[in-house]
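One chain comes next, on its own, written as structure tokens: the form predicted alone.
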Amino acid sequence: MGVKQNTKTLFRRNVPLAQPRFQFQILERHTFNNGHFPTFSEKVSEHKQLPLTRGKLEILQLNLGKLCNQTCKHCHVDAGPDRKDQQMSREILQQALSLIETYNIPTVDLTGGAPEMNEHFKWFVEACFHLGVHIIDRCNLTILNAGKKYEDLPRFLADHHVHVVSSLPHYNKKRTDAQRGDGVFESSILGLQKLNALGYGQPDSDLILDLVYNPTGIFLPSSQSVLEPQFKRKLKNKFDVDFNNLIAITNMPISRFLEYLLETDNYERYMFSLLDAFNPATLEGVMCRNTLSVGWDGSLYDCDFNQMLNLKSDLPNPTIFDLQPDKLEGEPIVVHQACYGCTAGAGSSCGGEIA
């Protein structure tokens, strides 16, 4: 049975694709219209590089939460405003806390849905602010308008020297919108201009302030030096914002892109369109080498996309508190076919283009 007539089925039973699972079956199919379309170890293993393994850990990147003020279409963590029951305790960041400080893990990389929305937020990036430790907000930016709650939050953040990336589809209104929800791009601009005025993306600040593009179509990001003249130039001359560096990110084919590509008939076109890309150099480099995965419940997992698709690292007891992150180098690391989207073209992680 082809994966067209599969995913039809899973329609009909009304399975919803967010189950991991269900993700995960039609993600290792291996046979396709146009043939067969070999796993990616197979395809790791053709360049003698298998097993991937672990480096020296580097970053901790913590899920705080899939609750979010919005719901975007492409979200491989499936986040919105009904997700209020999948936020991440104080005692799994007290955990992470004794982590970073016993081994001097240099930073913390603090994602959600919108990880500021995590109750506990403001206090464990004070917390990691007196340990010295380079914080990472991945900031949606429309909830620095999210009302009197957080209307304080562009200056915590610059106060505690946070470096904040932010999600910008595209500088079109149109295009953003389109992705992430009517009002999204204005929002986005008033946040921008709220950072920029604190010195965020300033040529003399060292407040840095990033931007995340990811494609708003089935195709792959253009190159990261092709895209950020044109965001700079586009955002400065319409409304005077400023920034740092662009990360140009794949869209990978999981959650509700997964559901969108498999809606519209274009699931097998994308996976050979990242098989096709497959680049051998972006392998040293990828993501999973050097940076660990923790889900709002303490469990630990290879990159943010294999917890998407719960697919846990492979260790004997895989949580925040069993963790002894001296003894990761060397793992190896669970891998399965969305990890094509990370090694496509100039390669795509967290921090953008790896080759």
Given for the second form:
Amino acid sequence: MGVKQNTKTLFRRNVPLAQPRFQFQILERHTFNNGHFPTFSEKVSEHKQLPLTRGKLEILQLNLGKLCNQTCKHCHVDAGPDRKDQQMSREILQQALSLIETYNIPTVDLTGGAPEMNEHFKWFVEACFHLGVHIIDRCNLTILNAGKKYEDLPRFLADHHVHVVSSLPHYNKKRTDAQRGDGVFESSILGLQKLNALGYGQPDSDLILDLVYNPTGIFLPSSQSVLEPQFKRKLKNKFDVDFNNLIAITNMPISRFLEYLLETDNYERYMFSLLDAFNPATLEGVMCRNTLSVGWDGSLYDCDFNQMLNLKSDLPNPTIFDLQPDKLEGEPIVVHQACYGCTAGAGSSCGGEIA
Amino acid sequence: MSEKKYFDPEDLKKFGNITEFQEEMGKKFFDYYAEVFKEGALTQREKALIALAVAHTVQCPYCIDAYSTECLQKGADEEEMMEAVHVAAAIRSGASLVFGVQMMNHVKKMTM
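Can you swap the form predicted alone for the form predicted together with its partner chain?
All chains and molecules follow, beginning with the one already shown.
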């Protein structure tokens, strides 16, 4: 089942926003017409939480590459079918395995692009499964219907007890396709049905299927407790689809969502909506406290967003080959204006709400 | 020279400032308002859709902006939001049309 691309990657269009440095300049130097906009550091220091520092490492998040079968309008990675250039190598994955085993890191979180498109995906998942680690696959669902190569993927995920965290921004086809590409909604539903048939999201099953909701426009997500019952009711009634939890994630003002904000003249409005919704109670639980993000080349970042802005962790040698997971506690976290995206409202992280 | 206008969408952000001229009543209003929109016998989502319909009835542009956004945030889709507006429109038009009975009564009295 094919999906149409909504747009082309910034990389392919070779526009200035494709450069992380250019995005960072917009975030840091933009002048607002509607009054003073404090830096994230200023805002955090008002609550005496600066510097933000790391806690115990619980999640190693690996970005396996930017290759994806979709080109979503809001993508913070600038992923797409043309991004074949940056794929995580087996050598780096082997190093990750070694660290997971040595330091008993409880969770490995696989993201992309479509992480399943990395040629080492299955080998790595099998190796993690044998270590008994909790494996998260951030699956776009349509990859499950992307041809013969991926036909056995649902069964593979089930056999290895992979926790599937799948993107579905809305139960409404129009809304989903507008963000992710024509045909994505129908293919996503088919993907969910395949996973359900294997036991995912079913009562009394240990195969966990979570959905990721992210707004399909310039608004912030409501609380998961408001959204989850709607999604459960609508998807069950219309498509007989079940899932476990709905995870609500705020769109970050970087990469293609930043382009959308600038093109529609909504950048200032969106940034102020993030500022107005700043919730200091989220600071304790922001994901950079317990998660470390690894780039395709083994570089280390405090989160996947910092990775896309090329802001490496503030460590002497921020590469996976020099990583000492037991020495991370107390290390400062690199913050910037896009961090307002994680502290708005109930907060936002790869695991959903924070506060 | 800046353009002068009666309606400025940016004024919505200053709504809270009405306490500047009458603090006690303003504060009571906002406390009441916050209480009304909490999850209760009706969900926050249902309340947002009702508010959107009422916003169209009272034709308040600030309320329409605010509750269009609120409905989106609460997960409502375009179809649901437009149905809410139609509910408002149906009640408004019905309120006019029901007086057609009064007109008919009058006409029947006046004619053979």
